[in-house]
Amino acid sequence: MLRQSFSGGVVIPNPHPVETVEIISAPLPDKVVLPLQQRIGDEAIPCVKVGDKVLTGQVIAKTEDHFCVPIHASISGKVVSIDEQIIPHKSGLKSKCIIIESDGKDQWVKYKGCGTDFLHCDRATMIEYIRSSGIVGLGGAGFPAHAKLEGIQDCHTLIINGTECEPGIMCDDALMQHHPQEIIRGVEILLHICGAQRAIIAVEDDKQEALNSLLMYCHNDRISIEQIPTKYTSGAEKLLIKMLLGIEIPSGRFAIDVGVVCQNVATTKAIFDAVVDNKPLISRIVTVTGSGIESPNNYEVRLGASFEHIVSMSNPNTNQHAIRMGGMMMGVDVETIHLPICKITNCIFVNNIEVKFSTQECIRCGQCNQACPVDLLPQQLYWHAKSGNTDKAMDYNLADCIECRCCDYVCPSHIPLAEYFSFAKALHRKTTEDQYRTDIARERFEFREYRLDRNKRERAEMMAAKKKELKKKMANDKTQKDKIAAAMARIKKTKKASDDA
């Protein structure tokens, strides 16, 4: 099924390897911090006040953002607090959040699905499971499930994104070792709900385990389990579709153009969860890892509970760490871990702080060319975005650039390339906007002064008719009066003439 590989990427090892992938259940959190601002959308609604008592899986905040989920909660216990704390984001800011204090009992909410008779509940139904249960991708993006199912038309190909985004995270790998007749399930019910004919799910070669694990349990002809490089950025939509499919999607579009939808593992799993079981996704897996970390591993935990809550589980050194949320080359660097675990945290590094290397000038050795996955030129982007060209870079389509870093990776003068790509688009899209205001305040300074001069000219010509109206008026009635005045000079004539006589 692989119809070809794609240039450009770069093939990094696992610099934190396990000899087995486990799953470890974490224990429920003391609290939990569920941020009310979430990856788009508009901040949600709370639902429940402090001093309120809450269960497991209660909806404890909503919005009328049609691009936005529910929030539950991911514990039983009392709110606590409804106050802005840090969240997880390389800007260190501040986010309204809700806080949870435990009671230990981990009660439930009660929720009915459609059950393991998935087949017969319609397309409507699951796709408002799948909203109500708060599901969004899993991988990274964080784009909500339901939105991106609803508007399909035209799908055939229904593809499985079973590859770790990056070296390192393995909880996409441990998902599918240890939970391979859900994933499997959930394909079944993607495959029911987007129409198509034929679902692909796609594994890195590195991951046998995983291959085994969901062959024995696929039993459905119209889903196909193949195995790809294990090559980074091997995951990224675009680039997975021209592998399995030969398929090039055009810049500016989307999978679903071609008849094509994506879903992460991970997302495929909660949907399973979400339709059979109506169960509403308030944990998932996070991988624990670094060079700080004695004993990687993978984490089911509650969402909302600090990263230190597993990080301390992973036995981590004493010395000073730099904290990374993501993958080591896409993720973000936070700078603390007391910090709430959210739905796209998959994976903590945990690393000892190092000496980086010094940035250097370009040599243009053009390795930046060969590694770049999408086949853009990052040295010419470079010498733009650094100049502030960016209408310049565009035409290099600059928009295009997925922030891979792996021109940053292959760069012998450690130039951090990809910061400059993300620094261009940024300016960008205020230049464009900018512009755009100023067009807009332009054209209504311009239309105002063409108002006032056509209400100035309009006010002239009316002004000058009605003089002339009023000349013309004038005229008339001096006329009339001369015609009166020589009528009555006439009847005085007759009168005198007949006196006379």
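What you see is a predicted model, and the numbers here were worked out from it, not measured in a lab. Positions refer to the first chain, counted from 1. Take the two forms, superpose them, and find the largest set of C-alpha atoms that agree within 1.5 Å; that set is the rigid core. First, how it differs from the form predicted together with its partner chain.
In this overlay on the rigid core, Lys466 has a C-alpha that sits 2 Å or more away from its partner position between the two forms.
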Second form
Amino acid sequence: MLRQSFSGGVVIPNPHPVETVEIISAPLPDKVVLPLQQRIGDEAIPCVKVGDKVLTGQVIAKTEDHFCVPIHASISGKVVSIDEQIIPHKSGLKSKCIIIESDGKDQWVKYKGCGTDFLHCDRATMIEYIRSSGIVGLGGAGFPAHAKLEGIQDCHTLIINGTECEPGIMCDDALMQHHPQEIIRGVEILLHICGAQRAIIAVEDDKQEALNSLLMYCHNDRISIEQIPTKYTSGAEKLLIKMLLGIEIPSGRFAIDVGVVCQNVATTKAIFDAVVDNKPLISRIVTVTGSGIESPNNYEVRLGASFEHIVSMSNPNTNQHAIRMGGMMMGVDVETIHLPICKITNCIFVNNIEVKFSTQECIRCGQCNQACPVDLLPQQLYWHAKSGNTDKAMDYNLADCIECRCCDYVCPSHIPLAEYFSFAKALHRKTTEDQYRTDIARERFEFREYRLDRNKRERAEMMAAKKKELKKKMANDKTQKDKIAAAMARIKKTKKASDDA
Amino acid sequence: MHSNAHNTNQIMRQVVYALALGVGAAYYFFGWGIILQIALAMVTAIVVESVFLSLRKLPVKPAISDGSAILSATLLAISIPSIAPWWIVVLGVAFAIIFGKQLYGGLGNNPFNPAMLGYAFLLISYPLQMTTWAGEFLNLSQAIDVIFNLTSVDALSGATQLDEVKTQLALGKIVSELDVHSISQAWINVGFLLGGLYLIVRKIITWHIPVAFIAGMVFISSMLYFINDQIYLPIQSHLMLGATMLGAFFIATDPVSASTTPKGRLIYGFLIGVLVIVIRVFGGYPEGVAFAVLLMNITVPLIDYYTQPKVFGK
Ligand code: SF4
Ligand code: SF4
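Now show the form predicted together with its partner chain, given that the preceding structure was the form predicted on its own.
What follows is the whole complex; the chain from before opens it.
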């Protein structure tokens, strides 16, 4: 039973719905490009050289940092180069990648995990398998899964997020329909690792097939499956927790602070593969959709294959296209289709280029604050962000904006509000950092002044003390002199007396 | 959830459409005057806005097509007497656009409701023309004659009910001796009420301001009526006379100059309702909507700041 919904959010129907949600196995790519820089952490260091033969699933790069996961070859073949390539990132920057040319054989490394009776494995082993298989959050965040699971104490509820994070994306729906068994077993593994009492799988109420197939395989009374309204941003972790458990996580805190762990369904399935077989994560399911695509679909594709590899399979029309990775709301526009698929690539939008509505002034109609899932006042944030008054925007809780773009979506003046907010946040961070630096500098300066001053004072005190001592000594000397003089006088006297005598 | 209109011009246009019922009622009772006033006002708005924008070297077309100037002009035209001379509406609209909007930097930046600023300006400067109302139905040629000063107004004019009541009460009459009802005014108010409800249903405006506005009026007028039913009008008279419904649904809800938080809108609307009655009853002018709205416009930044919704997780 749903405890409570959250206010705001927007209902956006899937813009390009399909009859049946399938998963098509994409053919092996001829070549894969595997970036060494992952979403989080340091750049990995290659442990293969150009010319080396590699097997599918072989570790080709890793870091010392335990936080990061190793990088595996996603096909078997030959390393043809290790150099800078454009990576799928909003900056359009280049970064170092390992490029492997396929030998067409797809020969795998050997791997062995806990096996299907995984319950005999201990937590640490499982987590190590999850790390060495390279599992990161596949919902889009890309946070290493082992890092989230390590050190969990006091977790009472596990939430498995089966909501599609954005309208149009179908890959999690497809996974739930076609791999329910692995997901349910994955949940059991996670229950074991987290020590939670129960798990809730959240599925949107327009995904009846997904729900049915999960129900068919769910025979564990610690696992329940709940339907939540199909509304954009209900997949956001904090909002999901509020809906399912009625717990509102305080601003600036995390799910684990209230005893809840969240995982996405795709990650859960990957964790199952990792623990049971210790099978490296070398592929993922990607949705290809958009107005430029005749037949939107989901593909299971090797990591590092080019976007184009699966887009070409979905009958793109011949128009000029705008490519966007991730969802229509929070995704990122990219320049080219020749980019490698990464662990976090859940969706590729291929859209016909359209004329955008021109932006008009804010008329303060308030539609944006009705849509905001975290109850901000975007129109006020906009007003202050536009004038560069980030302090004032922070007063209006700019920091709590999740940049979901619900406000943009409803704004009748078509103002790119979230862009302003993300810019204002960056600006604020910078000014506070500058402020911090100047503060530090000033502190240092002040300390130096203080030190100099102290030294001077100390020296002065020292001098004074010395002087005093000297004086005292001199005074002592004086008494000494007097004594001597007295003694001399006495001697003289006695001498005189004896002389007189 | 969100509105059915997907851009600002659609919103403005819907509001203009929603005015049709009330305007229709006014036409039914008083004839062509109101139609001519609206036409004059719209033309003035477009001309003034274009000239001003070209002087500021800004693109003219997008600003005109956002519909906000036309809406302000229409609201002002509806608020003034339908037989006012042509230069009244022209002056008022020009004042509203220039001083109410453009000098603040255009749409979205104006703290005051432009239409009401224009109205207040006219009322203060030309009290006579602003309080002489049509007394009967005028056909097109009569209306043209009157508006363009070809005939004297007196033959066709009368005072409004609110005006009349105020004068009579000042002369020492008591409420029970007066006719405090007016069929025409009641129908016009019903017209604007229905148009307003349409806007709420279409989610162009939220219910907060109109409901709070009317609640504020009911609250204060029932208190007064309870204190002395001989010198204060009954609630239903206040609701059905003057610009009540036009004010509640179309004027106080002008989003740019109103409070923008849900709670703030309740406070804003309620206080306008209270002020309208206070001005009608105790002030020097028979109608209080314009001054009430302008007064509350000043308080908006304060209301907005202190009525921020509780943010998730705070
Ligand atoms: S939805 Fe757009 S126009 Fe309306 S208040 Fe928000 S920012 Fe302003
Ligand atoms: S982008 Fe920020 S302000 Fe806009 S709706 Fe989302 S959370 Fe609210």
